[in-house]
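The data below hold one chain only, encoded as C-alpha cells and taken in the form predicted on its own.
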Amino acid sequence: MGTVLPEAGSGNSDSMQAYSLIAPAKINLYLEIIGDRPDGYHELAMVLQSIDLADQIDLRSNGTDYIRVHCDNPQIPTDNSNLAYKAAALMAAQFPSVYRKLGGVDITIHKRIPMGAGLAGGSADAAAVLVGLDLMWKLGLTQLELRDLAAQLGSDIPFCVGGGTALATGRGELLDPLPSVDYLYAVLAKHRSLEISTPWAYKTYRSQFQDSYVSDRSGLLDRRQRVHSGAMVSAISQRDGGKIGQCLYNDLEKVVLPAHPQIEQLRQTLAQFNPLGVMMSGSGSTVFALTESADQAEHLRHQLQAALPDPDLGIWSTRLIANGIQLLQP
C-alpha cells in the first residue's frame, strides 16, 4: 500500500491497466447442514470443488468514478445488484484514497456458467473482480485478505477465490484446502429454464428438518470434527475415485428432488448410465456425475442426450481443476 499511484486520467500507463481473469465454477461434493446460527445463516459442513467451466472477467479502467458492469448474457443484471458490481463498490470503500486516484472500471462478464444452477456463478465472478482490482490497484493483497473481503460478499466467494478442493464451514467462509481431485471428470445437467432459489431451499429444508439441528457449540464443533475425519475427506486423501463418488452427499436434495421432478429425473438418469457418482450440486438446479476420464464424460454427455432429447435442458463435460480465479495471460 506504500506505493505512490498515478492521478487517474493522469495519461500513465498504470492508471489505464486492464485485466482478463477466468473465473471457475464450483460444484458441491459434500453439504451437511449442521445447524442455525446466530447470525441467521446455517452452520455447515460442505467439500466444496473447481471446475473448468468458467465465466471470463474483463476489467479496464475508465477514467470516471462510475463501476459499470457489462455482460453478454441480456439476464444477467448489470446494476449495482450484481455481485461482481458489489465487489468492485466493496473494493472502493475499502480503499477510498487508490479509488480517488485511479477511478471508477468497466467489469464485462462473458457469461459461460449457467445462472440459478448451484454452481457459484455470481460468487466466482465477484471473486474475479477482488483478485483483479487488487492487481490493477497494486494493493499487494494476501489470499486471506482477499477472502477476508470476500466474506463480506457471499458464502461461496471466499472459496471461489483460491478455488481448487477444500473443506467449507461455518457459513461456508471457513477454509480447509483438501489433496486435489483434479485427476476426476464431471457431466453436469441442466434445465437451462428451471433455477432454484437458494434462499428458498435453505428456508425450506429449515421448516422441515429443524428438529435435527444442533444448537450448542460443543455439538457443532464436534459434527464440524466429524466432517474432517469422515468418509469423504479420506477418499479424497486417499485419491480414491470411486469412493468419492460413493460419498457424494447433499442434505438439500431432501427439499429440492422432491418440489422439482424434473431434477429428480435428472439425477436417475445419469445414475443408470453408472458414473462414479451422482449428486445435486448445492441448492441445485444442476445435477452432476463424476467420470474418471474425459472420455468417460463425453460418452456419458452423449448418452444423457440421447436419453433426453429436451431442447431446454444443457449439458456441459468438464474437469474438475486445482484452482481457483486465474489471470487470462494476454
Second form
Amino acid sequence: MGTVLPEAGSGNSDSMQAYSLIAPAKINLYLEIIGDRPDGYHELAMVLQSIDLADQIDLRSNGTDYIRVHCDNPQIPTDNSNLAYKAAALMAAQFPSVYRKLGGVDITIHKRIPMGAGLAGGSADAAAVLVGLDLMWKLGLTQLELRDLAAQLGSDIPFCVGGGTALATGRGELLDPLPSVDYLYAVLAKHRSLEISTPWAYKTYRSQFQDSYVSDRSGLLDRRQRVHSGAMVSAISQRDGGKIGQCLYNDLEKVVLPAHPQIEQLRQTLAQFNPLGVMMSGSGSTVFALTESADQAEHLRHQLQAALPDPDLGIWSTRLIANGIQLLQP
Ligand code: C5P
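Alternative state: the form predicted in complex with cytidine-5'-monophosphate (C5P), after the form predicted on its own:
Full complex below, order starting with the chain above.
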C-alpha cells in the first residue's frame, strides 16, 4: 500500500473512473556503452524493441487521499518504491489541482513480465500509469510531454510510452523512431530465480572497461553518428531479418556472462538451434533468440525445453510489435 501524499484532495464519486492498459516489455537489439556522463549514468547507443509479452495495468480513481498499488505477484513491492507508485506520485506533484479535485488512484498490476530480467517490466508499468492518468485526468499531454515526465523516473521509461522500434541515445531517453520489425518473433528464456541488478551490471562494466570510454564531446558525437548509420540500423531499414540477427550486440554481456554461467549456457543452447541471432537483453538475465515466424519460435521453444528440462527455466515465445502502451478498455 502506498503512503499518503501531501495536499491530496477528497475526490468525488462523480469522477470515479477506470482504465485498463497493456504495458509491453522490451528487448535490446543493440546496446553499446559509449562512456561516462556527468550525471553518473552511462552514455548509451541502443536499439530498443517492444514485444508482445506484457503486463496489464488497471487504474481506478478511488476518491481517497491515497495512491495504492496492488499486484498479483507477492514478490513485487507495493509500497512507494514501486515505479508505478512513483509515476502516479509524479503526476500528482505535477498536476496538484487535478489531483486535489479527483483524488487518489488504485493501481492493480497483473504481472506477466518477469522481474530482474532486462525486459523493462517495472518501466513499462510506470509508463502505463503516466499514459493512463493522462487519460483519466483529461490532461491531453503530448507524447513528448509524457516522455519528459517518464525520463524523470527512469532511463527506459520514455521508450516504453510509445514503444515500437527506436534508436535510443543519451542515457536512453533520446529517441529516434526506426522502421518497424514487427515481422520477427523472439523466444525468451530466463531462469526465474536469477535476477540481475542493473546498477551492478553497469558498475562492474565501468570498473573493467572505463579505459575504453569516450570522454570528449566530438568523440561522443562521432560514436553516436556511427550508430545512426551503422549495420543494425541499415539492416532494420532493409527489413533484413537475417542481417538483424547477425547485428545483435550487447556490451553488458561482457560482464554478466562471466559472472553467470547459466546465462552463457542458455545462450549457447539457443544458438545451436540456428535462429537468426541470440543475445542477452539489457543487463539480463533474459536471453532471446530471433526467428522469422511464429511456428519457428514455437519449435525453438520446444527444442530449448527438451534440451534444458529445468523447472526454474521460464521460456516465452513472443512477437516483436510496433507499439508501446495501449488502452485495453475505457
Ligand atoms: O534509469 P534507471 O533507473 O533505469 O537506471 C538503473 C541503473 O542503471 C542506474 O542506477 C545506473 O546504475 C544504470 N544506468 C547507467 N546508465 C544508463 C542507464 C542506466 O549507468 N544510461
